[in-house]
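First, one chain by itself: the form predicted on its own, in structure tokens.
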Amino acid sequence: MSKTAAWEHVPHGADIGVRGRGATLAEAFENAALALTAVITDPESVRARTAIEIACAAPDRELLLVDWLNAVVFEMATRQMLFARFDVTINNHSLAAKAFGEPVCRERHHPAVEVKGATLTGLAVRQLADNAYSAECIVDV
């Protein structure tokens, strides 16, 4: 899978959808988080300098996606950081990850919007016909 096909934005009224694809469920979650970064800025402009550990759990993989994305939003907001790369491990319905990024630099990152959080709208986590995975939902901006 090429880097450009790993994530995308999905049109949705005033908010925006994020979708991650990957050969594994963990990779789809990583790419959904990368799509989240891309709502704010070009992920290529973010340097992966500092690693932040993130953990969450939920009763199913759909809610795990929402909890994961909201944990990333929380870390972005409280640490004033953007993330360029994610290493995710999923075991049942628990997720452990490292998010790699740097503090926001308004002059270099030109943040477009602030993501307030992931929602249950458009929430879908599924295995595709080619055995790859897709993870998506709408984020509130």
The other form holds:
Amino acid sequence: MSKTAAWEHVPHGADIGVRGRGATLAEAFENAALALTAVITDPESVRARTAIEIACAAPDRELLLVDWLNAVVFEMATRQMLFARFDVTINNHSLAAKAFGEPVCRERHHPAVEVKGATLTGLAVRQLADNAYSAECIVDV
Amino acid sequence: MDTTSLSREGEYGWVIEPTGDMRVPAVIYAAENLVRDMDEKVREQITNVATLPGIVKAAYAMPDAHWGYGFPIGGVAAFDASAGGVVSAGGVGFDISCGVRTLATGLHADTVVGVGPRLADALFADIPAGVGSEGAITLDQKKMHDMLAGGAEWAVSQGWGDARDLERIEEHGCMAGARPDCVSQKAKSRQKREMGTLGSGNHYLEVQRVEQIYDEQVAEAFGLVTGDAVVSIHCGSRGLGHQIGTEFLREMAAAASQYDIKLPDRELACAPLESPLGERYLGAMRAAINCALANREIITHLTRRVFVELFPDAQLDLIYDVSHNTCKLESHIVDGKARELFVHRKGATRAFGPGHPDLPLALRDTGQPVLIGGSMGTASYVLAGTTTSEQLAFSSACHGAGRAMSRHAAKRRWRGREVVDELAERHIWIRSPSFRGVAEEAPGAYKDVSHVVQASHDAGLARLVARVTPIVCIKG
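Right, the form predicted on its own is done; let's see the coordinates for the form predicted together with its partner chain.
Below is the entire complex, every chain and molecule, led by the chain shown above.
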């Protein structure tokens, strides 16, 4: 991971914002997904044991972020899994990824809240002054 | 919110006169202090709603309105299909048909307090709540279809409910016009193991004490007795509703220009009611309403099983079941004429007044029970629909407290274990899989629901009937 990579939560009245930063667009998307995991539990508590493949495409990079996060939400919900690491590649608004994680363990992960979906609110994907990328939106919990 | 540009309509009506693209005025109902505390985003969002095609009379915000997605939470708007009216996925919300039901127990609250921790443990063990929990029911394709078409009626037919409950549920437990074929496979797969689960966030199951009664006659008709224990359940259509909301919001946002709809905000995503996309959304959304009704019925069944174990004589009778994230076709009087309108209520409760034909006979004289959930550890309220609400806001009222601070701030301010211990000292037993979740839902993280309820009462949207306080709270 590069020095510019990071994730954070953005405070929001009713819900919560996820923001990922990275040297590339793909790395920013990886970190936004990590911020999504952190809404539910401490990502450090999740083991990267199983890999799941995810793919999506959208007309622009903002909608691609929403589709990507919603694809992760879908995999978490239907597989009852949490993810510790993401490997993302993006080509022309098409995304292919591997998500590494494990089944939810309530005793170890103490999941705080379930994410219902990523929204179009506070949606922004941009290149920053230092050429790093930032990707963020509000997620409904 | 800055009130200087708002005109007044009585003490509780705050009007934004139409300007620019607004087709109708926007009206906020609240006491002055509540309006001043509202986010400017509420003004922006309710103004945006007033620009949508086919909107009738006005766009309304309830006293608990706050910043939502497209529509404010606490937003109400009615549309006429024949006048080019729209249906909006953002106007319903992600948790389609999220709602509250309250059951009388016939038990005195002191009897329940006597076994409080045991009851809390038993409910927490039997009612799946939070991430990583699964329901006992697995739906195959046929059962999924039948559930989406049948709602609470389906749950009863499967032995997961009581037929006597049905008349005490909006739509008598089954939303007509549901189209399971309009629900995607992805949405169905999210729901396969989620029937009878509570979810997380602000959802809960509470055992409560009827602390105070404001209207003896109506309370008696509802089956509320001072000092008795009641059970309230707050949850929605789970993963299925969330997935439908996500998919249609995305599709409607992309299709708006094709329908020549100018969206001031992408989250206002909508489609004409009389369009293939609008009709598909209505069919899927109604199926999600049935999912929520079935879900609350199954949770009720599980709750009854726990109560009978501990209190063999207990009989849990459903007082009423309300949904506060919906779009429904209803008949309303506008300028003296009856019109069929699609009423969006997002974070707003339907509040039909006395005499409404959709109410069961036992509630016909009182008006609809309006159930307002508080935050964990604080009071909740029961109100009744009024005749005035029809003229004010298409028979609608508030739905809850709304957050006063972000989850982020709450997590830094409180420690979950301390919140649980402090409440237990006050004989309020919390059970949750996550202390962090409890901290994020701490009572102080929410606004005081009593102010919102009082404003609804004073504005004439609904009238106060009873105040209930928690004894046991199961959080997801």
